[in-house]
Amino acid sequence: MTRRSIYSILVALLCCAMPVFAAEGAPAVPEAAVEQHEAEHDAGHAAAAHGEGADAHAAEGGHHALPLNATPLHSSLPISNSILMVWLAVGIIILFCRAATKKMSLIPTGFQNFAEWAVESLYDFLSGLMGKHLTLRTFWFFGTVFFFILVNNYMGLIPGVGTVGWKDEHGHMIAPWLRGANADINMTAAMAFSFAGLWFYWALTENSVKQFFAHIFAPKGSFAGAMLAVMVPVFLFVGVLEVISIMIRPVALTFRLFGNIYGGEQTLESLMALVPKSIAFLPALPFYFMELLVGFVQALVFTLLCAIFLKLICDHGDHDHDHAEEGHH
């Protein structure tokens, strides 16, 4: 990678961060962030009036809790602190890819060796699950999603993310400058529903419209006569349940990833608030290493579930197809 390329990427990242540091001297608090903070503060007082647990505790002067929603950084542009984090993560992935492919060689070393090992390991893992044909066709999506989620999960654990930002005159946090991307439900929903769209496209093109609906509603097995008359309504009812299940899966993917990452970051902040600031890192340190494992597991689980959903809806019992391909290769 040339110096010009590195400078171009760094300048692009700096431009992405400009909304945060656009003020003279110390960065000013965006009006949108203040409005959101006041709304959450009022909601906290309302919860306190009704004695509702965590919100009541926060309203009564308890520790800073990670807001449920990402904080807008501009009143007119749709930019939040989680979007800024996404741009930084994408920049890091681009820099890594450029470094890994700078000097390609038949005997890989350094970044190229690590990148090939990581990509080939994930590819072989998905091939064992979906078969070579589906993996070859869809790996661009699954590989991108896995590494994107993994990098964002780990970037959300960098000290200062979610805890450094604008404060009021009493030293209470108004809004963090950066927020873990997967701790924003908009990000996890975008990935889950993007997969849902591709899921239907791949399912229809791998089978056909007729086979797609037959896979869901048609009786499985050989039936005739009275037994067929009995089984048809049964499988129609099962098909309706399957359609409901298909509609729920993107929602489940969204909340599973968001809940695990948001809950982990919330737990770390709560533990740090139990002791004085000078030793705040100590209670959270064991859980910090656990969150490193959780970050990897959640990236793998999201990718694995998407792959299983795709395999199930594309599976028409033709196992000989993959075996024939494997024998051919």
Given for the second form:
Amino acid sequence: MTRRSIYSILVALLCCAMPVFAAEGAPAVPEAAVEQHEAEHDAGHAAAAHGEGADAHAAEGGHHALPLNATPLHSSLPISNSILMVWLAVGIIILFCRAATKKMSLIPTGFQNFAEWAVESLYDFLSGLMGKHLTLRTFWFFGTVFFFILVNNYMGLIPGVGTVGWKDEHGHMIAPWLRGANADINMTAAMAFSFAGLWFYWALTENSVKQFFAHIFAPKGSFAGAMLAVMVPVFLFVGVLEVISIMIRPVALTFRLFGNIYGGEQTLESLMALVPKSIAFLPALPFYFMELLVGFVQALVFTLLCAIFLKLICDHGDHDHDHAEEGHH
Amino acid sequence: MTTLLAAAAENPGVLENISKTFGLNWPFFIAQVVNFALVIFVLKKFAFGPIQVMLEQRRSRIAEGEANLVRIQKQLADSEANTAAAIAKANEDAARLINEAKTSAAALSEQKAQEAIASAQQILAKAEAAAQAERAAIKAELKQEFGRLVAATTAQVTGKVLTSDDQTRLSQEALASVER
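Given the form predicted on its own above, what does the protein look like in the form predicted together with its partner chain?
Below: every chain and molecule of the assembly, starting with the one above.
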């Protein structure tokens, strides 16, 4: 891909973003967002009618809260404010990659130095966890997951993201123009279920199909005679539990990341709503530092859990093999 | 989660409610999967690929450098050993040459000394012979002069002219008395 095609992608991304910021002054409120806002509003009134008190206020459009859903920006195209944020993140990542790898030299400087440090640190970390072979094979995924989540988490903390957007006639925000990508469950689900698919592929190619099922259902350890007869049904039951656990993993990954990031953004907004607008930044300031840490930790946790899940299914107990490989290299 | 799954099994609407609550829907999900795939492509092509190639290149350069260092150290050690051996051999040769030179010089010196002695003896003998010849010549000349003086003196004292025979006899007699 040439430099021209990269710039074309960036321009295309910006063009996609333009409709949101176009028009005179404030962008027009997307119909889909209005519909969503009205639906939430109705739900809030319904909740209020049931006398749910404070919860009803929150449900009533969440005037001091980030909406739970990403806001559609177009009635027919699947474009939301979080997808817009993803495109911006992709643009930033492309620019950074080009800056880092444009003139690579054996003695690194500037961006290249930083990029190499980041990539090599993560690679070594994953190698220690999964072994050299598996890391070499899968680093493109784990590296992408880590850096993509990290960039999106930090972009979600940029002032204005999630807080500046369309307002109704009362001045209450209907929907933000930009929304942290990981505060949208579709993004976290996309990553988690992509991993689930790749996990199956890697698990089946690293093991054979027989080994794959044996890994889940076969008794671990050496049993014989009556003990084997007892242990087989036990491990079959454990295997069923393992299958349920495997099915739940992407769901857990999805909600863990979404919950942490959405919760963080919600916390910041709620704290800002506690005080007058002129000093709104003050109560949220300490939590910004915490969110910087959370953004990194959540990226690491997601990557780490994926890596561990893969290692568990591909583990043949051949640590010596890895060490032998390392020694050989 | 188990409760959710159980609830979902009992009532299929639960999952639908969860999806609606959190805004999970197929078009956005697929769009995000495509976005994620795009990020994977970009990072793999423009970041991880070149960086890993560069890291591998650097690792191989370092390994090559270390191998070269080991080779150079070995060569240095070999070179030092060769140099030490060459120096030892040179020292040995030098000592042998010096000894040979010393022996040769002593022999030559002895030979020259002998030659000088012989030459000196020859010179001495020649000088002695020359001195003896000179002395004999002077002696003969003195004898002749003495005889002439005796003859002249006798001629003056006697007032007579002496013949040649007389002069010879007087000279011989005078010489005989002097030699006695």
